[in-house]
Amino acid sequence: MTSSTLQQSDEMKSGVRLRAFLLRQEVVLFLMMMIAIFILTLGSDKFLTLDNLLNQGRFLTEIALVALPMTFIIITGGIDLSVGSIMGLCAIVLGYMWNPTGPFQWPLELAVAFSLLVGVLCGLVNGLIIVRIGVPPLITTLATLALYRGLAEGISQARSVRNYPEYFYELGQGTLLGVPTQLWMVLVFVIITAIILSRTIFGRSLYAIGNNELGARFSGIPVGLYTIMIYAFSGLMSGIAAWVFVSRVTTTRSDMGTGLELDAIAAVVLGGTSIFGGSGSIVGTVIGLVLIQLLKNGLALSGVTTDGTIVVIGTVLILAILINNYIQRRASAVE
């Protein structure tokens, strides 16, 4: 083979590496997300702020952090529609256990950390309904969204806890080096959810679960484990959720969390995990957060409408969903 013709083939194979990065669905999504900044620009000079984006940072947190966990569940095959309903109880079990007025009076901290276990309690209740009793996601976590938020109502009896101690709202209202605090938490999630599903077994068993549960059994893989630990790591990550919420918003109500789990859900499908399962990351999932909490803050400051914001999204999503299915197809027609 002459030295042209090696050169033509390395050409050939940078050319088609080329074009297999730009039809990442990452790549195209962070596009779509600086065409949205650069018009959204337009729309008003306070959008490109420090301040604002920042602020909208702190908007962002609870969502992505319920996000992430969302992210290793769709990519299995499966769905968690009960994580506000989690994080509405996990907020009334810290207040009313920690309550000065209240039956217990726990310290603070106790408090918070009874909060977390209740969220991982929740998510194992899911998890194991789904394992052992063979009732798919779907239902169960529609069933158990009602459950945990009757329970949430049930404790709280419609009143609010108020009047936390002041270092409390150093989580969801402080900063450290400029930056909101709760976005430092977010930033070292987001690195341990990235590398635990990328760059460990685990991480590759759940891609496998998703593209064939049956043949994921056979190759050994522990699937009623594995579906299990993501269910209860779902539950535990609505936990610090509320914790988060509670902290920013200083009072505590039933009804916290309420449609957490359709943004969620919206900002993975976004990041081109496939609702069918076995595809999907989580700088897509971060990057489908930060593109609609963008839109929605964008499209509010240029004086659009609640309705009209709603519908821009779902066009964005839509085209977003397209996309990822050309991709997939092209993929699947190069191997």
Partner chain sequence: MTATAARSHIHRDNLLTRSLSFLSSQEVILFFVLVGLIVLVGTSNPRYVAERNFINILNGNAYIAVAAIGMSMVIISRNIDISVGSLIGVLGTLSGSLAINGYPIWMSWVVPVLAGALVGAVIGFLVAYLRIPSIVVTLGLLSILKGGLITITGGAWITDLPKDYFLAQIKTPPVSLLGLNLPEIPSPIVFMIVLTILAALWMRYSMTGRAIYAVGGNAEAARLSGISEKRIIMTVFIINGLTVGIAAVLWATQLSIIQSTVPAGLELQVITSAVVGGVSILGGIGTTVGAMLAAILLSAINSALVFIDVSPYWFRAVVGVLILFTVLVDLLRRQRSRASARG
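Numbering follows the first chain given and starts at 1. Here the structure is a predicted model, which means the values were calculated and not measured. Think of the rigid core as the biggest set of C-alphas that the two forms share within 1.5 Å after superposition. What changes on going to the form predicted together with the partner chain:
- Here residue 306 counts as shifted, since its C-alpha moves by at least 2 Å between these two forms after the core is aligned.
Rather than the form predicted on its own that you just supplied, could I have the structure of the form predicted together with the partner chain?
Shown next is a single chain and nothing more.
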């Protein structure tokens, strides 16, 4: 082979690589997001301001915290419908343990720590039922969705807890270096989970489990242990989301986090993670999250009602998957 043909094939290869890059779900989504931002900016001059965007970060936090472990779980081919209920239960436990007129009257820090522990336990129970008993994740977490929400309702008896000390609101309402406090938390978790998923043996094993669980088992991956770990992690993150949420809205109620699981799953799926498992990324999930939040906010500023916004998001979800399916099929046809 002469050097010129070598060079030519190199050029072809980089052309193919560029194509492959442009056809990645994350890139397609990113372009969609840019188009959305462009249109929404035309709708209102308040939209594309730093203040507004940072403030939107506050509203995105709870969904983001839950969507990160949800990405792990969906990549393994599982699902966790109970996250919203875990968040509700953790919020109630936090308030119940601390409540100065209640039966326990624990210090606030201890109550927070205990509620996080409850979150981990809830996730652990999910994981153990799925792995040790072999109940499919959809049913397990459907059952625990009812169970954990029921516990939250039973414990609280529809009474809310309010009047937390002032410093407790710092996490949900304060700022650090000009950025909402909880956004730093999200940023740290995004970086940690992205590194775990793409750069560690543990993370890569999750893809293997999602692609071929039996194969993963035969290649020595501790499938059961890893599965239990990610559901426990999901429980922990739901607990943290509850903590941030209580701090932001200054009260605890047992219906907190209702429907959170659907928001989180929508963001993950929009971000290109296959609901059948085996593929996906944290970057995609983050873009999915941001796209949904920007749509909500931008449409609201353009005068669309909240309910009209929900319609748009549902449509975008279906269209995005449709377009992506089409592009991926074309791409595989080219190869």
